[in-house]
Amino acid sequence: MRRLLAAVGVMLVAASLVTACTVGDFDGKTRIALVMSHMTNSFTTTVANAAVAEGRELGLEVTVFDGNSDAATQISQIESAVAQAYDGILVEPVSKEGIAPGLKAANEAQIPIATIVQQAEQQERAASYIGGDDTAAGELQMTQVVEAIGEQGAVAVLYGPMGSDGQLQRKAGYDAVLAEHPGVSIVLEQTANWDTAEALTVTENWLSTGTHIDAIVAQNDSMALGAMKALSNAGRDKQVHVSGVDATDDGVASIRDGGMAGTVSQDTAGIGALAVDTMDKLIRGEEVDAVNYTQAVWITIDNVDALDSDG
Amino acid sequence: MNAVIQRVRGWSIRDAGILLVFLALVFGLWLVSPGHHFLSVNNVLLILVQTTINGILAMGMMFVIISGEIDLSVGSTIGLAGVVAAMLAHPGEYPVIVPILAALLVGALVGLLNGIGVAYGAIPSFIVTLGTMTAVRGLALIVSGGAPIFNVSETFEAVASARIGRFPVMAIYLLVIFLVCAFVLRRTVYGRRVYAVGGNPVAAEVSGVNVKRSKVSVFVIAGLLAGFCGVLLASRTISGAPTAGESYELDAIAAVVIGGVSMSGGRGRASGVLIGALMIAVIANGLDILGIDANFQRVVKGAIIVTAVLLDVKARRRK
């Protein structure tokens, strides 16, 4: 009896999963699948929410899939979107190389597919790219930092996961700026894997060494906030210039409160909206640009209030 | 006096071994750190702060592992408890005790669920806690809406960052919880039952120990402490991130294993686990100070874990 109940339970769950997947509305509405790398931070949720909102505006149905930071999951999601005959697919790749089979599947089914936030290694298989330019974001951030510390001084850098595209490209931007400013040097560098708690610990350890630092350059706001907390614990938050990238809600709040000095906004919500606009055009057979960069803007206490609340 | 001798004798070669390895590591880092800075008062206090969360988590894990089980869900519990705490900790809403109690409740509930699944469902703890690890992380993401909860009150912030003189309150939490856990394990009937259940559950049952209830209780302890760690992490980072505490269970297990607790249950002591947790923090702190990159730190940590278990196996063969 127990076993029977268990079996029925499992089947019910399985059945509900299947129906959840297949009962799409075939009421003639254009359907776009948005395959995100994950849905676990303000950046990705903002992009996805903006995309869904833009879809509602245009009368499209945007369905969000959570790739769980796993390339294989993402490929399966693209394949099932193809199988369910979505009209278009937007994908934020977990990894540059990882989504090749997904792109191929969409190409073969002749369903338009575009990448967002990060380009794929086989970008020629995608119809378009919509997102920020991480190298430009890195350049903007470092340019502002160099200027703020008077083109002279010691900088500590908190990186994202080593070898990830965001880390490499933003760093490429830093290096380009630093090459032109020999007075500024990186004295400390470490990864904190985009994580606030890790950045806090690393910064505590840096401060503990007594190495002089003029600025902490974090590759995202979460890490910048961790650095900020370590500095304020040590009573040194007014002495060090701290900046991040992404203009997340908490990052922006910190700037408003006089904490972080600045952040680079890549118009996070704009990426989601522009992605849906572009896909709409692709579905209707219009020409679109191969690359659609959103504008990177340097946000400080001076212009923070002009930023959209969903920035 | 006899008791003292007894206690010293109670230390196996292996316990002393791990202490020696630890001291050697500290000495080495002191030697090579610029200006022998590694053992400055400030840095030692910092290491205590950085040990606290993993150390407390490891104390809970110790109870679970000594009773012959494992708990993979504590990292996710930190995430959920931290999110819940941060949501209740906005300035001017509730007194600070509310978010703390809520987080402890969350932790205890997850622990209770684990315990019931293991003891009464007779499902292997690896599976039960793998399930709750996944589900609880999902809950943390749902409850928080997939983004960190920020804007917490100053009182909540002070829970982790307050100091008494120069002494960080975080370190006090660690020391108090360590002392309580050590006392409970070594000096109470309850503690002896935990060892008995892990060493030989059948014998324990026969001699009148309620094995099921003991197992539930160790998971509740682990969950409760994980809930408290959630509060500490949210307070320390002044935000409740749904992704917080990811893979923390592995560091806790590492501390327990380095500290000489047998993975097959029934053996181990709190002092060893404390040293294990300190060791992990010392490695990260020391290598950060020396400017060695984080990828290398992982290699060192991995090597130490394996070495510790190797020592364990050798010491047991000798017996």
Contents of the next structure:
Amino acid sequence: MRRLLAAVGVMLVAASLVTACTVGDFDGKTRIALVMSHMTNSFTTTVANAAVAEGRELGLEVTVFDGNSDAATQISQIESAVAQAYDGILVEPVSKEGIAPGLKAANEAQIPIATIVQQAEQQERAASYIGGDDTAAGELQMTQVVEAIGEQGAVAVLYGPMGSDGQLQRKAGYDAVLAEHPGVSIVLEQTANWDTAEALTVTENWLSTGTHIDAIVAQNDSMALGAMKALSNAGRDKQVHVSGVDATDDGVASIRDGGMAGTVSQDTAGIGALAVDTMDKLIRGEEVDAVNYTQAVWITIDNVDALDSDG
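I have the form predicted in complex with the partner chain already, so could you send the form predicted alone?
If you are looking for partners or other molecules, they are not here, because only the chain is given.
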């Protein structure tokens, strides 16, 4: 029976490694598990690639796990990292509530765990948060949109997954700005789950209703690009102000090509690098700040050349 259990254990570990995007071979280095919510857009891949690169600079092994936008998968990956005795865990929660069992498992094993990009509902169980200030990013984006449409008009909003930390905080920023500008109203709003194709479909449906829209405010660049595609297909891409958040490579390219009007850079690559730096300090027993924000900057055709290509 013991041999059977051992064999099953080996198979489970092997299976978990197959699902991970392993960078380099494990050679006894300090290991960090980077558990991403998904790896389907340039924002998440930029964060992950920067984290892996920073790990190499520091002599650490950073292994990236793709949570496939599923909380159960993400919890399983965190628990697997705990079972495999990783030295530290960085997690971008799929949802605020979704990773509570994973945080508990890491705490009980005394493995440092920190959240990135999005905070958890049980954030006190994490040693630190590394990412942008999403409320500030939302305020900056909506402030620029209101100014661009002359403080009067109709706005449509594409949200991330409803209830996710990024969705809630960026919306809080929007609401704060709109409360000061009663001439601007949200006439349409719907989630497109950070996804370009879904945003394309949502925007096509909006256009089919005939509702007047002055601006489409997308909570990330991927959705803004989907909106741009729908507007272009309808011959209205020059009539609607479209903006996003994250300053991804694709978003920046759209701005350069005269598509998106603007995006909020939160130093995407910087989040990945800072996350690994912070986890390295935690593993070595150093104190770190509970919250580590990167800076939000509004990017348009006027200053896009000053932006690093990695956002």
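So that the term is clear: the rigid core is the largest set of C-alpha atoms that superpose within 1.5 Å between two forms. Positions refer to the first chain, counted from 1. Predicted model only: the values in this text are computed from it and were never measured.
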Quick check: between these two forms, is the chain's rigid part containing Thr278 also the one containing Ser243? no
Smaller-part rotation in degrees, where the chain is treated as two rigid parts between these two forms: 13
When the rigid core is overlaid, by how much has the CA of Asp165 moved between these two forms, in Å to one decimal? 3.0
